[in-house]
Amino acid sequence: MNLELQNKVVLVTGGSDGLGAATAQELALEGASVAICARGQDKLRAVAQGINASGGKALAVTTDVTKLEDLTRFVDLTIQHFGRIDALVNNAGKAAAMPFENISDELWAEDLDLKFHAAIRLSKLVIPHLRAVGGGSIINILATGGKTPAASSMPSSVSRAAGMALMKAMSKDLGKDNIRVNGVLIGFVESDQWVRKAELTGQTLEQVYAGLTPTIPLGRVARAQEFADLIAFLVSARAAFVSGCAINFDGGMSAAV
C-alpha cells in the first residue's frame, strides 16, 4: 500500500527513543521527512543520524515541550530546513500514577503541562502551516486510562482524558481546513519504561512483560513497530476520512470501545 508520504514533513515530539523514535524511523522509511524533538540531545541526535545514514531525512531539535520558546524554535527550524509541515504527532509524555490524595498541586501542574498544555501550544503553532499546504493531520498519543481510569491512575489518566476531549473538539473546529485530528490510546507497548522497571525490580525484561500479558486478550505486549505502523497510516492519505477518533492500541485490553 502506497501511503503517499513522499515529500511530506512530519513533526514527532518525544522522538529520542521508544515509540517516538520508532515512529520517526517508520515515517522516514515511507518517504516522509521527519523533525524530531526531545530534551535528551545525545539520544535524539543518534536517532536522526541513523535515519539520515539509511537514506532518510531527519532533523533533530533539542526541545523542552513545556516551554513555548522551545516549541516555537522547533517549528521555525523545521520550516527553515524542510519548507513545510504536513503532520504533527504529539507523543511526548511519561506515565505518572498514584492515589489521588498523594498528588501535590505541583505534580498536577507538571503532568498537565507536559501531556496536555504542550500539545495545545504546539498544535497552535503548527496549524497555520497545515492550512498553508491544504490540510494535514494531528495525532495526540494518549492512553486507555483516559477512557477507563483505574484506581491510583492519576494524574496521567486525567491528563489523557483531557487530551482525548481536546482531540475531539479540535477535529470539529479544524475539519473545514482539511485538518484531521485523532488520538491513539496505548495500552502496554514495548518501551524504555519497562527496561527501567526491570532494572529497578531486579527482573528480566521478559519477566516484566510476562507480568503484563494476563490482562491483554491478545496475550502479549505490543511491539513499537506495530505502533509506528498505525501512526504512519493515520498521517497518510490512506486515512483521509478518519478524524475525531480515539483509537485503542491495546490488544483488546480496554473495557471501552
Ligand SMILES: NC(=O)c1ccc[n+]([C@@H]2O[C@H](COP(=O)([O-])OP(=O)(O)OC[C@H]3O[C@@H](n4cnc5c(N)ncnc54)[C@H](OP(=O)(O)O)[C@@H]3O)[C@@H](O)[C@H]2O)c1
Given for the second form:
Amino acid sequence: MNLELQNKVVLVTGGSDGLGAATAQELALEGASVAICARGQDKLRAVAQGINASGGKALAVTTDVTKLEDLTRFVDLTIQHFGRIDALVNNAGKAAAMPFENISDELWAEDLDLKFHAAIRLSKLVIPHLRAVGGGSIINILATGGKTPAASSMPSSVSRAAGMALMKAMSKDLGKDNIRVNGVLIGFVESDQWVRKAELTGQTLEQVYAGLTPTIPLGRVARAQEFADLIAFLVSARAAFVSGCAINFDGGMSAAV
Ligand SMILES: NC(=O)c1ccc[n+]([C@@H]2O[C@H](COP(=O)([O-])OP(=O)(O)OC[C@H]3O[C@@H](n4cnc5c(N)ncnc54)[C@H](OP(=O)(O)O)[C@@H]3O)[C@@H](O)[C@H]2O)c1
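Can you switch from the form predicted alone and show the form predicted together with the named molecule instead?
Full assembly next; the chain just shown is listed first.
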C-alpha cells in the first residue's frame, strides 16, 4: 500500500520515547518529514539523529506541551525548517490512575493540562497550516479508559474521555476544510513507560507485560511498531474518508466498541 507520505510534514509530541518515537521513525521510513518534541533534550535529539542518519528528515524541538510559548515555538520552527504542516499527532502523556478521593485539585489540573489542553492549544496553532495545504489530519492519542472508565482510573480516564469528545466535535467543525480528526484509544502497548515501571517495582519487563495480558483477548501486549503502523495509515491518504473515529487499539480488551 502506498501511503503517499513523501513531502508530508508531521508533528509528533512526546516523540523522544515509546510510542511517539516509534511513530516518528515509521513516518520517516514512509518518506514523511517529522518534527518531534518532548521536554528532555538528550533522548529527543538521539531519536532525530537516528532518523536523519538513516536518510530520513527529522527536527527535534525541546518543548513542554503544557506551555503555550513552547508550543508556538515548536510550530514556528517546524514551518521555518520544513515550510508546511500536514498532520499532528498529539501523543505526549503519562499514566495517572488512582482512587477518586486521593486525587488533589493540582493533579486534576496537571492531567487535564497535559492530555487535554495541550491538544487543544497545539491543534489551534496547527489548523491554519493544515488549511494552507488543503487539509490534513489530527490524531489524539487516548486510552480505552476514556470509553470504559474503571475504578481508580482517574484522572486519566476522565482526561481521555474529554479528549474523545474534543476529537469528535473538532471533526465536525473541520471536515469542511478537509481536516480529519481521529482518536486512538490504547490498551497496553510496549513502551518506555513499562520499562520504568519494571525498574520501579523490581520486576523484569517480561513480568510486567505478563501481568497485563490476562485481560487481552489476543493474549499479548501490542508492539510499538504495530501502533506506529496504525498512525501512519491514519495520517495517510489511504485513510482519506476516516474522520471522527475513536479507534480501540487494545487487542480486543475494551468492553466498548
Ligand atoms: N503504552 C501504553 O500502554 C499506553 C496506554 C495508555 C495510554 N498511553 C498513552 O500513549 C502516549 C504515549 O505513551 P508511551 O507509552 O509512549 O509513554 P512514554 O514511553 O512514557 O513516552 C511519553 C513521551 O511523552 C513525553 N512527554 C511527557 N510529558 C510531556 C510534556 N509535558 N511535554 C512534552 N512531552 C512530554 C515524554 O518525554 P519527556 O518526559 O522528556 O517530556 C516522552 O517522549 C501517552 O499519552 C500515554 O499516556 C500509553
